[in-house]
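Just one chain is shown here, as structure tokens, and it is the form predicted alone.
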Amino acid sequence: MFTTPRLTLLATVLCCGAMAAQAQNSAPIKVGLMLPATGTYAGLGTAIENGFKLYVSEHGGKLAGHSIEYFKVDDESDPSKATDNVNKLIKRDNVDVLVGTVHSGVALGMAKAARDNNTLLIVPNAGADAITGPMCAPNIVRSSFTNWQPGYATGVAAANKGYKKAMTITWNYSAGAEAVKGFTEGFEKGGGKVTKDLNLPFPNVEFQALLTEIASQKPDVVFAFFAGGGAVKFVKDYAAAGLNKSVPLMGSGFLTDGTLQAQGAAAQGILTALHYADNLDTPRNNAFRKNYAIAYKSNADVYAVQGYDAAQILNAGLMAAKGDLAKRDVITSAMRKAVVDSPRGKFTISAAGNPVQDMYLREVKGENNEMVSIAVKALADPARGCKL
């Protein structure tokens, strides 16, 4: 039998379009990392990377049967030099899905291109409020916060403990002024007053003079915002100078997460509110804690838990398109949807892409951070400006 020269390209074409389709179908996922690796926030950068890779590891090391590719930048906590960076990803390096990253004012760079190229965003940290905010689109996810929510829960909680007179101290950036913004939402909620905002430039560790004017004005508590190794500078001074035996210390649990070995008994006795915490005795992050400890030879923290979390997010869109990264609306869609079984607690993503979640008051005690309640249960952002 004798096949006609038409036959034969009909099947050439045939088998050709059938072996690209598997190819592409079983091309590795590139996965941009725009995260800190050096500077004040390099081990908050360090452990969200961990904890991502954590996650793919215990899947095979792949995620909806795919491969991963990993390609990295290294921000340097330098919003000047974000768009820039990003661009490395998107347009030199192709990536399927960026992740990233700790600074907020960075974030927002990463956010915008994201928007403009409609690249897959998971944010494993900056709170920024308007990332899923007046920035929110489909393709942008985050599995960490916003600034406003862990503000907000050590608001209602310093009021829940009768503080009437409250200063606040942070950086002078987005972060620190979101981060303050929802402390006096929540604390002048329940009845209490801010009666001073003191800030200093970021990444600026010299805190005496505002030390000094919080031991004139001798508030019932002062709420901080701070992290990586500006957080340890300040709860040491903050200490030194007397003052945790004079006015009780609160913050954002970046205060004192990631930064405990270093601070030593300075922190001792400090209550944060964040949504994880270091002694949650749940099999899921009983397993995570040993699981990371193993892989590599430290504690877990909140932000190897929410590097996990972007991994896990990312493997529900790819799972539900079958590990197809053309089907965007399918991927997006069901990483809105999807419920994360994390270590920090099941939690849901709202409408604007941002986790729906417990917030903790937690105590410094040791090197841990301890869970005393829960501060404000399934707490969401309001996501004021987010139009999708």
Second form
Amino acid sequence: MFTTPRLTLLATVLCCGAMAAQAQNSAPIKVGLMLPATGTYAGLGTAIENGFKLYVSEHGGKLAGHSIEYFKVDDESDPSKATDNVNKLIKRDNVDVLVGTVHSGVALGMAKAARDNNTLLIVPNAGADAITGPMCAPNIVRSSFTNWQPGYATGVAAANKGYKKAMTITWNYSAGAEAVKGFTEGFEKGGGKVTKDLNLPFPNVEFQALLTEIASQKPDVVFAFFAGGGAVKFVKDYAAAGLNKSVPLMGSGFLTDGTLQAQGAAAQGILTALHYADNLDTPRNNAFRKNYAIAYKSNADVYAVQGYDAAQILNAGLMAAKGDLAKRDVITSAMRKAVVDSPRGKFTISAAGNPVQDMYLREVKGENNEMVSIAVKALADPARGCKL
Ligand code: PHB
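Any chance you could show the form predicted together with ligand PHB after that form predicted alone?
Every component of the complex follows; first up is the chain already shown.
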């Protein structure tokens, strides 16, 4: 067959333009993981990364036809380094999507950068209320919780147990303050009264003076927000002071999540509220825990679930756009509309971008946080200040 030079040129343009588009469509997606790899929250960062990668590997290493290329930054849970760290991923590595982080103060810096640069951001832990409150944006979605949510549910559960007088104790930064605010709201709505808030700087673990104050005031219950290495130390110190025999300890579930092996006997019987419980006996949770244990030789926890669900939410957006990253509006709106089939149970995402989810009351038994009841069904964060 003969072709004129003009037709050949046209054929070349058609052929190679299509090929270039195809190459573009199947190019790896660059995922920027900004998580703590050092410090009190290091273990939480590992579990989130493991969970995210487990979902991807269960899907043959691809989301919507794209392989995934990871770029990593250790954020050290240090808010003062947040802007520099997130810019390494946005400006140097040119990532398509940011996934991070654990610490609310760092996540606030990430959310600002994501808004300023219109970068997709999936928050797989940090509960800073503002991220899905005044800072809410279509390109930001969370697979985890707001700090208010488990705090509030714990307050409801404590009031239901008939406690009247509570003290709170936490680190002095946004996550602790917001968890305490949520607890106070739930507890006082149920007829209780918070008589004193105690705190210390993050990530300090010198609890002794504060434990002495609890012992002298003898409230009916103590509410605590601590996580990671700090939670291990707090629960052990509480028991070592003998307080676990006299003043029941409750908390946002992070107090006993991913920590039980290290806390051992000191944690037994502690009641917490969270959007996950280890022994949820559903095919989804059982398969997830089994696959996680095989892949990582350790037990899944709430952080692993949140990492896994971050990947699910990204996948929902990408599938709706048939893998075309240029279809930003399709991706962001599908991420919001996703009904996430999570190991925690199915959940939806609010207009502000935060999970609407059941909050379980859990009790520590051995190395598990076992579900006792549903503390609050389908709890939505009030998303105060979000205008979308
Ligand atoms: C937070 O800083 O928002 C935070 C950190 C660790 C947790 C939960 C919340 O386990």
